[in-house]
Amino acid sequence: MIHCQLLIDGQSVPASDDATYEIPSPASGEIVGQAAAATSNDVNRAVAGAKKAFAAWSTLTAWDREKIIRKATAHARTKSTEIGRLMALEQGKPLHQAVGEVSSSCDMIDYYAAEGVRIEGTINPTEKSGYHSWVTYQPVGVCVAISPWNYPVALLAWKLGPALAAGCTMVVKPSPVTPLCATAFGEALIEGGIPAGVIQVVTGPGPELGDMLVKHPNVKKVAMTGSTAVGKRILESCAPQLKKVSLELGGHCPAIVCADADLDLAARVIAYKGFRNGGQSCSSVNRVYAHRSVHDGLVSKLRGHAQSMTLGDGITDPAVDNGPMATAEARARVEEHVADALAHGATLICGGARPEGDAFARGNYYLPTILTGATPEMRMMREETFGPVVPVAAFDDPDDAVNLANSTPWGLVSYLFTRDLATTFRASEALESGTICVNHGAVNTPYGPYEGWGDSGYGLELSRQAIFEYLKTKHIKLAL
């Protein structure tokens, strides 16, 4: 049994009332951990500690912060196997993927440490010779990061990186599904030299904890990755205090496969983006529109990928392609969506069930699933399934495919497969998503801004632009 406590002012401490909750293994259902359930007193302590630490952290030079951050991430990398094992244990993804996530998260934080020294102001020409005008940027203050369970360290790093580099301090609220790895990551950074109080971690089940943090008067910025419904509630909660907010929310990402597409490439990318991590990614391919002339060939190749994927406990067999889904509730939603699609006339190509055998009996496993004959009235074509399911529909006119791709309120990522340059430009401009991937699935890169359009987000993450989400702008005008 692994015990996870709160991380307040650099110390691992129990909740003020000693309350805890249990963490089940998604692979076996057994209880593998116990985490502290923070109270309002604990929230107040964490925010107060972050506010106190902000006074010193924000006044360091960006060069000094960069040195400290790089030393901390170097130490965290030495703990990547240990933290990755916790992630695989509580979230379900294979160990090798979890370890890689921790390492890449350190790379992301380092990227922002380097960007911190490049926060540049401006000197403006003025209307009179006696005036001098310049613009500078200052950290917003104490920030809150509400991180999800699907990529519990990577999506935390997306927030920690720019916040720390900008000079902010942060109170982290991990998902109650994955508190172990997120807390361990915070501990590793502090062990590596991040000053006590700069990173605080409070854990606990239910929305009450997040609500206390979001509404706290000493919190000046909230960053969250999660569902659209929760994101809208956070905006409402922050509105009375006019806090800065950035939200990376749900997706319903379409892939358009044109008649001239490289089908081997398209099938490989769609299978990777549709099934990896059990389809539990905001940028997963949720629906495919394939030109009728290549529809059957694409489906055949997709089926080959789906049926060759290995499934199992990523702890005991770290090399498997997919582990269990993170929660029983997540798998139940997938089953509901598949049943709804079949009831509306979809054809099941493969999967569509839990795997058989004793090894899978107690875990949240679900086979990679492909459906054809997908139509707009099916729930999975209108709602985010967040599971290893790829529904496919045929199209004849490329303009129709773009219109179908734009037919939901989400606009996170769109995928396009074509060899034609004119089609690339026309479709990329017309698709209503913050990110367009043409002939690849490498969605998230440090240098590329990641902004959800419509119901998929508010503000942005990634790229050097994201650091300005944690800064206030100040114009100084001087008359001599």
Contents of the next structure:
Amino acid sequence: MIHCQLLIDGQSVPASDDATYEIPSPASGEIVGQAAAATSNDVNRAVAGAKKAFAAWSTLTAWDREKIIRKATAHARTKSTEIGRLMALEQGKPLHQAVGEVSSSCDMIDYYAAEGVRIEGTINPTEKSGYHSWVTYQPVGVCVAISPWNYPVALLAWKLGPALAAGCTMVVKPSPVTPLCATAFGEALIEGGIPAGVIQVVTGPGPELGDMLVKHPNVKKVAMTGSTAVGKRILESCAPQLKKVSLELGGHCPAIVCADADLDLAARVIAYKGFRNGGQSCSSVNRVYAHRSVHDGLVSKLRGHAQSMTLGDGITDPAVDNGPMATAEARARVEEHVADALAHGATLICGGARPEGDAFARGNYYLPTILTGATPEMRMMREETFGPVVPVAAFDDPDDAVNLANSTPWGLVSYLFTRDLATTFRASEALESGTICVNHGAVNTPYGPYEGWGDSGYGLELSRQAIFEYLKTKHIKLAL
Ligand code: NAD
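Switch over from the form predicted alone to the form predicted in complex with ligand NAD, please.
And the full complex, kicking off with our chain again.
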């Protein structure tokens, strides 16, 4: 049994009333860990400590912060296997994927450490002699990072990276499902030299704890990744104090496969984006629109990928492609969506059930699933399934496919498969989402801004631009 405490002012401490909660294994249902359940006293202590640490951290030069951050990530990298194991244990993804997530999270934080020294202001020509004008940027102060369970360390790194580089301090609130790996990551960065108070981690039941943090008057910015419903609630909670907010929310990502597409490539990418991490990704392919002339060929190739995927406990069997889904609730939603699609006339091509056998009996496993004949009436074509399910619909006119792709309130990522340059340009410009991937599925890169349009977000993460989410602008004008 693993015990995880709060991380406040560089110390690992219990909740002020010693309360804890249990972490079940998604692979077996057994209780594998226990995490502290932070109280309002703990929240106040964490924010107060972060505010105190801000005074020193924000006045270091960006060069000094870069050195400290890089030393800390170098240390955290040495703990990748340990932290990855905790992630695999509580979230269910295979160990090698979890370990990879930890080391790529360190790379992301390093990317921002290097960007910190490039936060440049401007000196402006003025309308009158004797005036002097310059624009500069200053860190906002104490930030809160609220993260989900699907990529529990990576999505913290996307927030910690720009916040720390900009000179902010951060109180981290991981998802209650994955407190162990997030806390261990924070601990590793502190062990590696991030000063006490610059990163605080508080764990506990999500809505209450998150709400206390978001509304805390000394918190100046909230960065959250999670569902659209919770994101909207957070925005409302921040409104009375007009806090800076960035939200990366749900997606309902379409993939359009044109008549001239490379079908092997399209099937490989769609299977990867539809099934990897059990389909529990904001950028999962949620619906496929395939040109009628290639529909059957694509579905057959997709079925080949789905049926060759291996499922199992990714700790005891590190070679598996997918582990169990993270929670029983997540699997129940998938089952509801599949039943709804079948009731509305979809055809099941493969999957659509829990795998059989003793090895799967106690875990939240679900088979990679493909359905055809998908229509807009089906819930999975309108709501995020967040599971390993790929519904396919046929189209005749590419303009119809783009209209269908744009027909939901979300706008996170759209995938397009074509070899035609004119189609690439026309469709890329017409698709209403913040990210367009043409002929690939490598969605997130440090240099590329990731903005969810519509119900998929507010503000952005990743790229140089994200650092400005953690800065205030100041215009200084002098008359001499
Ligand atoms: P969730 O919205 O249930 O929870 C997200 C976080 O918010 C958790 O830490 C939770 O404890 C916290 N929270 C809940 N209520 C709160 C409140 N009232 N105030 C403050 N915090 C509160 O999401 P989840 O189930 O953990 O994650 C899955 C969702 O995340 C999916 O919708 C997925 O699409 C989305 N997601 C988006 C991105 C992206 O970059 N756009 C990336 C990954 C996941």
